[in-house]
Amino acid sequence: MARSKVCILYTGGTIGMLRTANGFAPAQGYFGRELEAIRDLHSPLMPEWDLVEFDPLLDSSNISYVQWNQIAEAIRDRYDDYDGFVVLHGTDTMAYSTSALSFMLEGLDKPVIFTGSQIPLSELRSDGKDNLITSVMIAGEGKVREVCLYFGNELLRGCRATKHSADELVAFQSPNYPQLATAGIDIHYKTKYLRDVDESTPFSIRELRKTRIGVIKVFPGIQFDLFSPIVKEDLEGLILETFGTGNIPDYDDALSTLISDAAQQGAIVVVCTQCPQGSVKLGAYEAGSALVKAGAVSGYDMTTEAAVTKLSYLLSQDLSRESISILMETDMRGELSK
């Protein structure tokens, strides 16, 4: 039986780094030599693998729509050619980039697998040997055929993964909805969770384009009227994370106010939760029924990673404002539950 193959992109981070005069940072070059000394990678019973180095590599900290439309597409060059994909990212911005990406990626029938560490395989201890191997190894195993972000023996779905962690080497989590997979002597899936997929729709691209999305944090004693100046005729969206289930400060009525100019200049404004776990509830309590009465749409228990992304995603297609509103809040990428 042919052994599947799988395709590596080293996108950059904190994986392929070297310590430097000035800290760690990537070197053009060197992570192929690594994997090449990397025993396990070579083994029979691992896929076959090639590796596609970005130039340059990519800070995570500078990600953006520019360098999404850089990963889908080299996915889409190669998709035909391999079973699976596995993408070295840094993990500031992963979880953003998984999310953008289980969008972009339309009627994807294959594994697509985000991995990276934190501390950097030149470097003792680094977790990011065994983050690689076992990525691979799902990438071609194809029991997951969808976007995922695989980090210390969790696999998780793109769309619902956040970083948690600075310094610790379980660094993700999925907070409201469960693992895939887990990894400790065996790949154990929890197939129940995994997504169906629609195999009537060919693989295909969406690419981003730039987008104006603004995210505001509700704290004690916000002003809001402070924020006013972004709400202006290029302004396209708005991510409001909110108290509990969507509750919002009704001491004076700039919040309102301001959603209000938002919709009639045409942007969607999406209400989300600073809660790690739960869901928006949009009128549950009488703080947020203003939202309701300007016209903001729920995110439900949507990360602030995929809401964005999401929005964005929307955002790049010739859709209606009250199209792209319902579509908000519409489960299209296993993204929310409500």
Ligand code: ASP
The other form holds:
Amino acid sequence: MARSKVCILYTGGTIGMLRTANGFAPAQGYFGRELEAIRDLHSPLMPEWDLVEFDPLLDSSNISYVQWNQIAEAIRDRYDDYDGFVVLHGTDTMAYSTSALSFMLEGLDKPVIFTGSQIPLSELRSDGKDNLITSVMIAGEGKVREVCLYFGNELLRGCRATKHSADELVAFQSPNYPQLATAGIDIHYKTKYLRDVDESTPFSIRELRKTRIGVIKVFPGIQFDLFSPIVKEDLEGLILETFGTGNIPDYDDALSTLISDAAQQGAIVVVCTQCPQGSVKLGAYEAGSALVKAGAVSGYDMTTEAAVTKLSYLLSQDLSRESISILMETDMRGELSK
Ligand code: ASP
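Counterpart to the form predicted on its own, namely the form predicted together with the ligand:
In what comes next, the whole complex appears, and the chain from above leads the way.
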């Protein structure tokens, strides 16, 4: 049987970094040599693979919609030549990128697996080797046909993942959706949680543009008038990380004024919860009622990563404000449950 073919897109991140006088940084041209030295990657039991190195390589703190468009284009341009894709990426913003690409890749019917490492391949005890090898195997097997994040023996849905640890080797969680697979002696897929492919939608990409979105995390004693300068004409969206099921302090009018001003300017106001687990239930408490009155929409159990990138994806299209509000509350890629 012919071996499957996987394309590895290397965008930067710790996995390929080297020590410099200023701390770890990516080095152009070095990573291919590092991969040559990993014997398992050249086993006949592995998929065949090619490496595409981005230029410049980035610490993922510098990722924006520009690189998300480049990743989407790189996949589109090679889509018919490969059975699956592995995207090597820094861990810091990986969950934003997996969320963004989940929305941008429409009609996807091949695996797109993001991975990276907490310790560079060039250092002792690197977690990069296993993350990479297992991701290439998952991408070659073709059992998952969605954007995923593989890290620390767990395969997670990309638009459900969040980085929860700055130093553990199991650095990501999917607090509101089960893992899609776990890798022990075998890779064990949890078939019932995998996404069905919509065969009627051909594969295409939807690029993002620069969008003007703000995120405000509510805390006890927050002075909302501090934020009023952000409500300008060009504000397109505001994501509020609220308490519990969608509650905000109602001790002064500054927040309701802020939200209704934002809504009147045409911005979409999305209510998320700052609890890692569970969902927003707008209007369940009086303390959240101002949000409902001001026309805010519920982010249900979406991560902030999913909410930010979904809003950016919808704003990048020619959609009415009403359609965007409806779609924000609609499950599009398995990113929310009601
Ligand atoms: N700062 C690095 C990055 O996100 C961290 C990592 O890859 O783990 O690019």
